[in-house]
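First, one chain by itself: the form predicted on its own, in structure tokens.
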Amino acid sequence: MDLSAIIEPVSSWIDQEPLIFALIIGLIGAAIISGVINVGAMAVVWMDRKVMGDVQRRFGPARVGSRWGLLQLGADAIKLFTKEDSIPIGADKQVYVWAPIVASITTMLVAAALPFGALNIGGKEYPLVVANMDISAFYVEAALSVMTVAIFMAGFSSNNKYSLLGAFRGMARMIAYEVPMGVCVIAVAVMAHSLNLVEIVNSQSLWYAFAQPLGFLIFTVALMTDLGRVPFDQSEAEEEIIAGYTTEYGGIRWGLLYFQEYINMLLGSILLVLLFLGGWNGPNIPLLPPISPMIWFALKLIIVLEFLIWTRASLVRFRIDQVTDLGWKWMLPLSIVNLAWAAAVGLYFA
């Protein structure tokens, strides 16, 4: 078969509608990644529960889908959807309805940005991320701040002091770490000599982890914070204020606020992974070199992501007082003695 018949016309048209072939591969990328984005949720929330189990001596979900409990999501996702959709007397409606639609749209703006991996092709690596951009570091920092607006926007709009309280203790703790994460992630910048996030994986030959030891303890504090997982989840505090920014909502839209947690946790520790534990940077594995990038990204995630859970299950929460006062005494100086280190030492190696 004569593929230039095929090829040539398909060029031609490209080269005359650049902005619909644009717009056609935008759609394609946005439907892969969302489809990649909520499957991984998904096992990370399975992963969450069977974890949580272990470590509190349960069975975690053992009953839909064969006695790992592997439907359990999708059985709590149709009871949910299938709840009644109310609205408090009072709420502000519009803001009350955009919330959780504020939250979707801020992970795919991250997902978007992120490399989820590489493929090893004749001894290249090809990053596999959707839109590979010279500041995609800086880009998805400032996106994932983002969330903290919907969960502003949650508790506001609900008419419930509750909910008004975890908004403003959403907004406290963001202010207060928002800083110190940017910090981090302009000193691996600076030492990487590029905010490409891409750029940065391949400047590893030595783990940020190890060369910023101490960035690499601020940004991982600062990201449980910033995803509001124990002990920084002051904003729906269950104990405190009954369920905070998400205290009115019920159904499908705190489904939606529910699972958005979950799609930032595995975002998070995916940007953790690429920032200072080398990406998917490691010795090709025997018999599958194509796919060997892919693995030793995985591993390092679910590493990350078992991390996250385990302090859940081991740390009690903090009160929001000392959480404030932990990122404005502590943090943020110690964000920018590593700051003068990584300029210090990336101006020796430059």
Contents of the next structure:
Amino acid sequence: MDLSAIIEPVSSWIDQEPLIFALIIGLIGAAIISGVINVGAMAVVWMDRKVMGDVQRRFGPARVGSRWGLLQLGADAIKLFTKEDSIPIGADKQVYVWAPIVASITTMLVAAALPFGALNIGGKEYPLVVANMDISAFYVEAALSVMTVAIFMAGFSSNNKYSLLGAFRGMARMIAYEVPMGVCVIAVAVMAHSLNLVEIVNSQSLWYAFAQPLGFLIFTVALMTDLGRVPFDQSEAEEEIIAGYTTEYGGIRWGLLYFQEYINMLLGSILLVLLFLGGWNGPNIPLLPPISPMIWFALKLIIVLEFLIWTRASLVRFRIDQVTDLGWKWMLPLSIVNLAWAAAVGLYFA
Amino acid sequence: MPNASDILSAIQSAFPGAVTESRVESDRRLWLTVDAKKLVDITKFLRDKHGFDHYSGAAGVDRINDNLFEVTEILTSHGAHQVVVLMKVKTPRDNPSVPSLNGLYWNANWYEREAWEMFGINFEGHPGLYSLLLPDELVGAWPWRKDWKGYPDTTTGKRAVEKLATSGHTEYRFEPTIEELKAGTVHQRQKFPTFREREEMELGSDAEMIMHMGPQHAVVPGPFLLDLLLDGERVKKAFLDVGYIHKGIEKIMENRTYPQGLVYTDRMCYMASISNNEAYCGAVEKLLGVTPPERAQYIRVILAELSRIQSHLLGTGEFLTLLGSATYSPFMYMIIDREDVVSLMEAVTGARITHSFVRFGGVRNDLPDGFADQTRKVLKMVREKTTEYIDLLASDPIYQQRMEGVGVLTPGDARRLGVSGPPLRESDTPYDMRREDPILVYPDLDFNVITRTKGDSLARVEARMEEILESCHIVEQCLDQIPEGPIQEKLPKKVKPEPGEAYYRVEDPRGEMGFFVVSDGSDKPYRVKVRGPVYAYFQALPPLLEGVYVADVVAIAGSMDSCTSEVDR
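Structure of the form predicted in complex with its partner chain (previous: the form predicted on its own):
Now the complete complex, all chains and molecules, led by this one.
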């Protein structure tokens, strides 16, 4: 078949209507992204349950979808969708309804600029990223923190004291940790001479986790805080404030908020892998050269996720004042020290 | 160390004529009947001159045939000596009123409130006689009086009328009869501010809010209401309301025969059912004047200590989930360990939590074959695991940061607030019933009373874990020493003690558990009063919570290892 007969009219059409083409590509990209991250997050939820079960000497989900409980989340989703949708009488209805949607939008915004790995075709690496923008590292970090706005919307609109306390805690925590996190991203950018995530990955002949160990440590802790994982889950500490900002949410609205946390966890882990663990860099695997970057990427991602889950099962929670203390008095000064280190070393690095 | 007769002669020489009746039951028990006018003076004398710094409770008894109410104040000491003084005050039934001891003992508050709401005995000088266990609309019904009709009226079968009050609550009351209306003797109930109204009076500004913890909340070990007056994350004041699951067990036991009453003691707190059994049976044995055979005594001690192990394991595990989240793993491991201990108890008693195992003058079953070997195996495992948990918690910096210096009970405060058990011992007060008021074969056994000096939440949990090790040690000694022999003293089929009173206390996993049983010579107890340890914990909780963060509330309340069911017995 003559391919040029199809390609030529298409490419001439692209030349005539570049905006429409960009829109179509964008839509396809969005569809792919939402598919990928949602399936990915479902895998994370499953992994979370299974690993947690292992750590606690129980089985985890083992009924729905074979003895591995693969379809448990599907069953949960069906349950949540079919539940009664109730909105508290005193709630600020508009904000209440929009909070889970804002949360979803946030995760999509993050996902748009995040490379999900790369394919190695003919010795050349093609990163899998929808919007390969120049400042993607900074953009992703900024977009991640919009999640806090959603948390605050949910907590504030619920007209519930637990929710309010949870929202305040989330806010205080976010402010205390976004700053050191941002400084760490800058330190990485200084070393990589770029804010583009793809270029940051490509510049990591030596992983930045080794080049700036302090930055890696601070970024990991700040990321855990940003994701609200134990020991930094004060905003939904169920033993103190029931479920924090999600207290008044039920049914699929709660499901959305809950699921966004896992999506965030996935995206945050990807960011950590990209910035500090060399992304998809790794020696070529024989026989599988095209997907060998993907294998390395997935391997690193699973290790990071496993770490996050493991800490959840084995640590107790900080008090909110201890968290903000740690953020302002230790993380921020140390992250600036790390920036100085990165600037000094970076001069010899590139 | 003074004994009961010394104390008696001291009182008699200091207050001639004030003691109308006295009975020295043993070196450790002194029963007095004193003049109500002299009660406060005598108590002050005892507290200041003879080291009676522990107010252990008060029991009201309705002597309807003599047209009297009796209030028995139970006083004892934190280590100065081992005498328990049970001081009785009589007051006419028509206008019952006795002086309050709240000025002398901070923790007299709740005991007097309970006697007031149940019997209608007024305590002169009490700062706030509000209902504690009863709902507000039942105040004035005085339900534990012997002539109370009950809902429904047990004498006529007439039911109380349900009414929806304007406040939205359902009120129960008997409609006045025509005779009462004609005679103008319709009982008018006094109005008291409700719990909600009392706490809202404390609200200072718009920046403060009252946050409910409970009646349904992850931190509560059963339904009770803990209201926090918050200024941001700080607790300015805490309010505690109990009585959500008040079962009236003490009243029910008055209507059951002695053996029937035993099963109710299990249900007071299922984590400590053996020690509750023990306390009740011990009190009745005192009334009957029997002593269980030695083998039975050993079996009781073994089970009581096994029960302590399983209670501490579950209590600590649950507490850890409060501090971390429900996903904090050591909880699961402790549950698994506890399972083996519970199985051991099941092998002896046939039940896992509500044993009803102890009998008057003995126990129900003998130990099964191979029990000793199996127990040694399990205890070895428990000991290894517990040591591991102690290491785990000691090496967890976040845990240390959360717990260290949180909820500090200074020795003075701990004694003043009247707590017992681990929270008291960890405040540098080695007060353990097994030493202070030894029962069964405890005097023959070698064990340490675990104490700490810091008195914070960290010390409480840590010492609770060490008590597990100590209990393992006790059980192993018992297994080595236990003699062969009968397990049950011969008793008549119908248990009918002579008229009299007995007070018997044991060391519950949570502290001092005492049973005060009054017999009138029939086959049913005339009055049973339970002095539980958690009741005292709860009373001490609000002052402990003032000024801490919300997250610390969990660390403090959880480290107490409470059990609401026993408070609302």
